[in-house]
Amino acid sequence: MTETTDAAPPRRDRLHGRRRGHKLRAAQQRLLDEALPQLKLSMDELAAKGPAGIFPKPPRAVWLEIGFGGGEHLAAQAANNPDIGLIGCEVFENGIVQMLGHVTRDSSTNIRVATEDARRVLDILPPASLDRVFILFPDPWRKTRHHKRRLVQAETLDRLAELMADGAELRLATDHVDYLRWMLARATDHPAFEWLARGPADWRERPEDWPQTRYEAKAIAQGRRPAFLRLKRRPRI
């Protein structure tokens, strides 16, 4: 049997956290099993096509969101910019749910969806494919001994930098304080990425064409002060 992209990959590091939450009422079942399919995006018809060609138009460019949580900002984004192509991934089954609520509702057809471990997309997708890079709130792994499993480290970032066009955008964003100082040592020190913030403002207020998302929400309303980050990829010399 030729084996595909789609056979179960080596056994990695877990960098998410659970896939299942409360049991889905009936309607999020039905939307599940009916709009997930038409938006499930498979690594072999990533692998045939490429980024680009998964969607039913060709974008102006592909941006890319890890771990998109309710679909908030993917949906978004996806509403707000038609002309762009949008590729999100999400484990957590009640959170692609979510989003695919916010998707029906907005009638948008640039997204797919990647439904497992986001390294498996990093790995097929190829060189200077990505026009911008988000990754919002993700799981803080706070225990000392789960640091290893945070999204941003530095395999990560050198990752990024080969699937990024130059001049792309990588937008981290946080509410822990330790995984923002984590965050900031690794992306600032990162020679391919350069910080874009010439002040307080620019990390401590979203930009206006950065929607919100409900951990922003929640972190604000328990007290706590997000940071956003924006940095660029360098040039390629």
Ligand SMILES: C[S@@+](CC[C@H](N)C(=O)[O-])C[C@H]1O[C@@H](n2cnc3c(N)ncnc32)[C@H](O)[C@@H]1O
The other form holds:
Amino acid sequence: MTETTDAAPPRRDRLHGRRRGHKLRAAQQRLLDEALPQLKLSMDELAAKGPAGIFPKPPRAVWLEIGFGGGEHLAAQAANNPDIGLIGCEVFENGIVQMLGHVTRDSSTNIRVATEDARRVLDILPPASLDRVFILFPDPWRKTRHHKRRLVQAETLDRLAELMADGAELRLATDHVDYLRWMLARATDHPAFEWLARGPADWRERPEDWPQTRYEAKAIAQGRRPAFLRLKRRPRI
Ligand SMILES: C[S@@+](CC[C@H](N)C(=O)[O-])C[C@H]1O[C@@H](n2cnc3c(N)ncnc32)[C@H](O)[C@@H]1O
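I have the form predicted alone already, so could you send the form predicted in complex with the named molecule?
Every component of the complex follows; first up is the chain already shown.
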């Protein structure tokens, strides 16, 4: 039997939460059945064509969003940057359906979507192939015994350092104070990344070219203050 990248997912600890929430309404199910196949990215296709080859038009650069949730940010970045190719990763079906709603309304053609654990995408992408990476409001996994499930880990940053081009930007956000400390400790310790903040406004205020996500809106409505981190991939020597 030929082993393909799609057929043989590596066995790993689960990082993400649930894949399904409330039952989809008929219109949502239709969107999933009809619109998702146009955008869905298989690991075989990614391995065969490479990230720049999976878009209808060759993009100027490729950006990756991990855990896009309802896809507001992914869709807005795609609409605002038509010359960029965006790869979005999300496992939660109800979020994927919401994203499809945004993308269909905007008629964007520069988005491809992986509906599996983002680590599979990270395994397949070639070195220095990404110009921007977003991990916005990742699940904080509050209990200490669950901290190993946090997406932002030294291991993830090591892999992103390989995949990001020199000068590429990593954007992280959280509304969870402990996860913010955790992220900052790991990112500022990492030799490949430089935190771009020069003062408090640089991480307390969301930059203009950074559309709001649903989790950010929810955090603010509940009285929490989010943090927005921008890190640069240092040039390789
Ligand atoms: C707290 S939500 C935030 C969603 C969105 N970024 C926002 O700000 O509104 C985190 C999302 O990451 C997704 N996620 C977590 N781990 C993932 C993984 N390993 N691969 C793909 N998606 C993942 C979850 O399914 C969830 O929808």
